[in-house]
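Shown next as structure tokens: one chain only, the form predicted on its own.
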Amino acid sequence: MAASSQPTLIGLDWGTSSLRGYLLASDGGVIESVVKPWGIQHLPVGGFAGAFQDVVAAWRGRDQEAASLPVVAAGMVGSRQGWREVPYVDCPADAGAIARGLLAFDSEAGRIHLVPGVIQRGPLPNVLRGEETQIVGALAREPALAAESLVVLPGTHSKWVRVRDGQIIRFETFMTGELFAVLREHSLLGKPAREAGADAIGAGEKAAAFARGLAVARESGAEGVSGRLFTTRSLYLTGELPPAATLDYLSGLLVGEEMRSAIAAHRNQPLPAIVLIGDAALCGRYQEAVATFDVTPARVLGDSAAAGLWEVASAAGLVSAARDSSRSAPHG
């Protein structure tokens, strides 16, 4: 991935909290990225378009041809918030259809080609947007993923997807980050952390409290941790758990209640291999809940949006029509 390598296609990704470009080269190597604040709910002035023009200014400045780059977003943007709505493909979906599924728009920024979620249709319906990029990218990055895996994705969505045959086949969301930060900002519960201060103990203590939690989620069994979020004041009021520490201790309750339901909806059959995409810490931590559920231990993939983004294009024919045309313009 040589930064000498020829630029060849830009790709977003576009959340709600922020967003992540990348100049990409022939090879499907990242030669530049940059990340802002722009996610779909804190736009600058000049809205969606503003954001992007901004986000390649550089690039575009830099290289004239660069503006003629074929450009890829995925993730929120793409949703009924975002700068157009683009229909979900059905699940089972691979790449191809993902691909198939992109919608482009001619925007005041220029040609823009968004990617479409997945819908997993039935009684209780389910989506992914933008987590169906990181998973085509793990997969180019890691083809023995594509024959039977198990992709996790933590955030405040976390995502549990299964893929066989090269195929998102189904998946689940545990709204846990969203559940924690409600609690913590918005409940008794979070009160004497906040008060406290997150510096007030040491990170032995946090982790402690941490997997603490995890070991309560996990002896919980079928019931779930309904019953036993309330221990994270009484334990406070006891004095057995530092304030300080009552939100590690809440956040182990909340990760490992998903882990416990994440397993019981796969409980038909083994589980394959686990691999975990995301923030680095946040991953750690779902490391270290699946070991205390004694699953099949954890890896962190890493980031691969942008590996997502080039197969993706790739898998839509942007990026050879890019190559073959020299850049001579855009493509739909």
Contents of the next structure:
Number of protein chains: 2
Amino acid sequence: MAASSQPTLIGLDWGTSSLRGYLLASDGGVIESVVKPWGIQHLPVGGFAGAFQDVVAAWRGRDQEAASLPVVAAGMVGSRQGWREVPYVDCPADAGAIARGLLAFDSEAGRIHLVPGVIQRGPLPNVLRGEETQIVGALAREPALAAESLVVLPGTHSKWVRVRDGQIIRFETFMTGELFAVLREHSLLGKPAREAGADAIGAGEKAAAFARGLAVARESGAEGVSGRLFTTRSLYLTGELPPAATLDYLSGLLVGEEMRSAIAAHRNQPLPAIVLIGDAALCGRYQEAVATFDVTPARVLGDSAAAGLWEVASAAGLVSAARDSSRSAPHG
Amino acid sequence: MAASSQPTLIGLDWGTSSLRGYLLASDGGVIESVVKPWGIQHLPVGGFAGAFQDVVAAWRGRDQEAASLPVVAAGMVGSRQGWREVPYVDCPADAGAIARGLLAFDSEAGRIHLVPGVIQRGPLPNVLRGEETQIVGALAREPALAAESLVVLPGTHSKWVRVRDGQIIRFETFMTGELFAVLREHSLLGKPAREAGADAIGAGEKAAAFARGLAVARESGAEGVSGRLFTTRSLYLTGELPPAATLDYLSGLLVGEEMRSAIAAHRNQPLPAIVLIGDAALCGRYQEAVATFDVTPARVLGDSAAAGLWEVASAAGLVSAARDSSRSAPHG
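If the one shown is the form predicted on its own, what is the structure of the form predicted together with a further copy of the same chain?
The next block holds the full complex; its first chain is the one shown before.
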């Protein structure tokens, strides 16, 4: 086994809906990974410890050295609803500050280090948990982002994170994914598609409806989409939107509103290029949304949790650069 | 029985969640009224005909003349999910146009005239159904409103209706009530209050949280509240908002966003004074919201469905002014 593929760290990206485990090598590379549907609200028998045991045991049981591999976990596992609540670290925060906020404890299944979230204090406080690790990973993967960048993590709660000099300096939260889900499942707007089935039309028609929603959001200007959400209904009632396309249109309205509002928030300064992190299909939709507003370019970087877990562990001294002298510069 | 209290018309305000019946006199005054929980999605045994029979029969059975009283019904009873779908009349629309759009049919329980909704055509079509009758009633009650007014009907789907020269000339829909309900019941934002119980604190603290939400919406400027909804969560997490006050704050954010957006839509013209129609408690909250934004006065007119049903029936010739020469001028 080459030094660079020596198991060195177990990283867990443990969110609300899933648990992703990574066996990381001494250069931070991923040797193996596993995905379980064991988000903190969908735990298996045995709860947190049972899930931990299942994911970690196979890797730890391999040999003498692996038995003591440190485990670092990021995400909602460290929230009030998680295994243990880890106090937030204050914004601005970099990898070092996040590492200093690690909460270590000995569970019945073994020792674990939980990564803290980040809090932005003030009259309108804001928090993130899990995204800080993605950001740290993104900066490790692309050191050029550290100087000045705008990282967008679409999802249930989208985060728009400003990075400067390697620090998270400010962020905003848009509940776009959750809004879409509750409107789809529980509102009048979701009813036609719930009844028709969202797959009753072709991909082209769905894409056109999404683009139409984006355009309506862009054109809404300072009004925003609150007075236009109902067009999801009225365009269906007038026969201009087939029932199966209504949710794509609604998604366009909501993603477009996120974009519109975020751009309005930066109106006194040019927007840096946007880097998207997260699910590929969702990032693709956001990339289209950024293009519709045509104010800055956007590209997709992809999931950076494993790199972030490595970086935090490294900054905390849980893994040592000395262990493998071939470790690459971005991790330094 | 004085001529003015002679039963002349049965009016039904038949919406999604309730059925209100009015026995109207020859001067349009309400002789008796009844409220049943039989909205079109909560019908009793016997469905539409059963509900109709129950409300109408008691009044019709009184005497020979009452047996033939015409029945006019407004609201969602005329929608696609209603008893019969009544085609919308085009905006601009006045009482005459609405009366010409009445759909009469003979149900198994007797003849009924359904009031049409109003449609505003264009790239972003909009519809209302039920509110047109409230507006017609408001103009009958206060003829001074007919020249130029802005009537706001808060509710599940709030309507902002511009009236000029006795016509509905334009309107917007805000899904504020429905948004609040789905977020309260199904989102993360509603969770602390669902667990704490919304009555765990005093009215003063709840009012302060509502006012705080309004202020945040006002201060959001062109950004709007989409990036601030999450503060309902973060203010709870930081202990600045007790769990039982979170929904009042959220309500303030959402009502404030409606206000902010509606004001932004009128930015090139001064807002006329606002007249609020609907549930008294809800109108009170909207009155506070208008005051927070401080751009125009607002007053509460109250429910005008009965007056509107009378006006539409009168314009359709279902009730005759000749029947009672003492009928007052506003109804002419």
